[in-house]
Amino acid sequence: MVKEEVRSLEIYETGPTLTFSMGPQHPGTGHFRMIITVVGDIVVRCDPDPGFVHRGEEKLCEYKTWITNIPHLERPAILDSAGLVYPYVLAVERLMGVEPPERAKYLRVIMAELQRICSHLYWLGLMGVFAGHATMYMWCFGDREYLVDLTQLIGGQRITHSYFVPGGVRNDAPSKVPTELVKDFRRYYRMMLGKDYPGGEVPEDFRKYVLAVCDFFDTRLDEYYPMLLDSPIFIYRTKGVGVLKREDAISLGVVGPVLRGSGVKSDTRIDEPYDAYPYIKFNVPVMDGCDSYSRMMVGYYEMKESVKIIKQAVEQMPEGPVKLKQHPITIKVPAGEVFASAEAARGQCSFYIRSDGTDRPYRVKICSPSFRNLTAMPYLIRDVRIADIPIIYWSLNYWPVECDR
């Protein structure tokens, strides 16, 4: 005879507050946990608890060579792998005292801006989901495919490319685009814009194809605005929510669209220009609303600016070599220390590197944009309703893996 187990339920007296764990989970916070304390549905305290993934990237750099560090350094932010590895390559080049060929500088800029758009589309699409606008998710991820295809054409892989190397880029861009990709783009163009591509035939020449995709995407961005960003639901959910005033943004040390959404015009591409950025004209979008809506609008306008940058870079890119001659694995870097920054999709990403003159770094320290923006989270997620947590969280475009490093 089976004896029935009687289980008792204990009830704890918690007083007027309730504390619970939010995350780690997918979808939502991803590999990230917040400990939330509420009174009713009002948040009175938020304690971020990062560190669930990828701790050890910096230490790993001491065991791999200068070149074999590149693939794993892309992993903390795979959807913006070029933006994250960019400052590492700049730092190594400064230690070596070398400068990449002119064509490589433009190819790096094209790749970095393509990945900025891909990353922002991911951000905007998921924000649409959490604001109750699933159509935005579908549009962003559908259009993103053709930009990911471009990164694959250039770098050989869809997401992580290991394309940037000290002294240039791994390979040149192709001169011709595969016919199947051109046909697919032509079909998608007709489906989304309701008309055929002007002139009927999409060019197979690489430069002309990139310009065609940029023009198409710029038109699509114009359609995003009334569909999501001017939508009464989206405005109601984001305006006045998660307000980060200008002086607080500066005090907390946030970077990227979070900082620019609080009215601060700061961008590493302008403040400390590198590679081909000094030769390209573009604007730095800034919004002074200081709320979740402003941060999303900065991301939206940045995609338009990235389109401008890519088109100029493709037009201006000279012929010539794309990398300096060097052994691919066992380069030795002169002893010394260096600090270098680049503007990744989420903001300024910096590397401090010390070399002892061998074929691998002695020490590497990474300051990623998500790490910098984490400071704003407990500040913003308080005195708000529980329903506003996902909106504020995604408006920061926080990427847990990038922060954990």
Second form
Amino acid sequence: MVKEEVRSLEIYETGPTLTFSMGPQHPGTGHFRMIITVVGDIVVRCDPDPGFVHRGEEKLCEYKTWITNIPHLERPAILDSAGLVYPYVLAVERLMGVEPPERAKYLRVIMAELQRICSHLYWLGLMGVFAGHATMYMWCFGDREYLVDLTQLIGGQRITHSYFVPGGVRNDAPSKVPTELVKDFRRYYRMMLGKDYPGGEVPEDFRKYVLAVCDFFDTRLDEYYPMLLDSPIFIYRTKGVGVLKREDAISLGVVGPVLRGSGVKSDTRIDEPYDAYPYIKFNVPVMDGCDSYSRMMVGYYEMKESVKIIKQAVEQMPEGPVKLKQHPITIKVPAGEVFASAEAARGQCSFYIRSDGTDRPYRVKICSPSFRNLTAMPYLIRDVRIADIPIIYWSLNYWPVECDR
Amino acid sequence: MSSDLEKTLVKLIDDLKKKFGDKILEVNLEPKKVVKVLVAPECVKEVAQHLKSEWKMDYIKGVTGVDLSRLPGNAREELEVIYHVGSLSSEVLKSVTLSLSTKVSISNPVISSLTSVWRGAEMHEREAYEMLGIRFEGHPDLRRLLLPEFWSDKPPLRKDYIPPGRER
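Switch from the form predicted on its own, shown above, to the form predicted together with its partner chain and output its structure.
After this comes the whole thing, all chains and molecules, with the earlier chain placed first.
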């Protein structure tokens, strides 16, 4: 007969503190792990441990040509693929000393802003889930569909479209929208707003259709506000949680809505204007609450500004060519180094590129916004309750793949 | 580029040259592409502190490195360590990223950590440490960040590391 051995369970005898892993299988963190040390349920230490999706993007860039780098460079943040490729394309153009045609500049801006809204809707929806508000998730994802359709209409693909190329964009926007899509949009409009599209028919003309979708989405955004952002439960769970003071935000080098939620007015689109942004009027939302609520509010108002930008860009867009010439797969880029930034959805995304004059880059460094916001995480997730971790984590809009590259 | 910015940058470079003399090895002023100051490795920290206190360069954007050993025409057994810094307090310098760089030998790549100057450099330096093998002296917690624990090979962004399947 086998003698049963009773072993003591040492995991509980850890003294005053307990250390455990949160993630990478935790539904609230994605492919990301935090090693959390707690006393009771108060966090005393957070040690972020990224790298679960690291695939060596930067090394891969050294093996692919300047053009074939574009499709895989948008993989780190597929929700915001335009934002991540934008600085790469700007950097290559600056090295080559070329400038895209006027129409391409506007098309790029429209695409980048559409993807910013798509990414922010994802953020708002998931924040809703983790604040215990699943309806927000349904609404965001339902409305997002029509904006994704718009990117498909322009770029040919729903999410990763490789639309930007050095010297312009890959193809022009269509002049006419498919009838099916217009019908579908009209049905959705009636379902969501409880009335028919004003004036009866939704226009099939591209310009007018984009304006119609923008107007619809703006109305929907107004409905989001009382739904989530003004809800007492959401305010109670986010106000004063994860406070990042102004000075700390600057010294930690955070970017995007996290930086602007801490009261710093900084936006690459304004500070280092590129493409068509100098010709477009928009505001940069800044909140000085420095907490999770402020960050969400910045994200919310940024969507409103993006709608404004798209409307202006569509109306101002001139006719003409959309790229300089058909690029061969192997372009040669003059030797040199360049540092270029663009405002992606999660914040400033920069590329440092060193070229040696051949058909592929010598070194590519991606300063992705999530990586720069990662620095703030151990400082924010400290002296809070375990239940607040998902709220702080999602208020940072952290995207593990973008950080790991 | 506005002339204000041009003047400020020229002033900044002059100031650095006056203060650090021949420790400033090379200067590149092309705001469209890159604004670069190459300094000797032993005085990186002083230059950084000077930039932060005198020129309000308070915002770190990234730390990276380049393996120069396979650069055609100018191959050297050296690593270039680059700090990309900007400013949020100075209105004029807001649109510029300064590349503060230095060169260290590949066999002994050691420079002093700048986490005491820019707190946000912590994770960036950890990444540069594991990807290029640069050791930052005085870093509070110099550990691997992205690569798995079992990784014991060469730093993957060095040119002598060939990823599996990429041998030519």
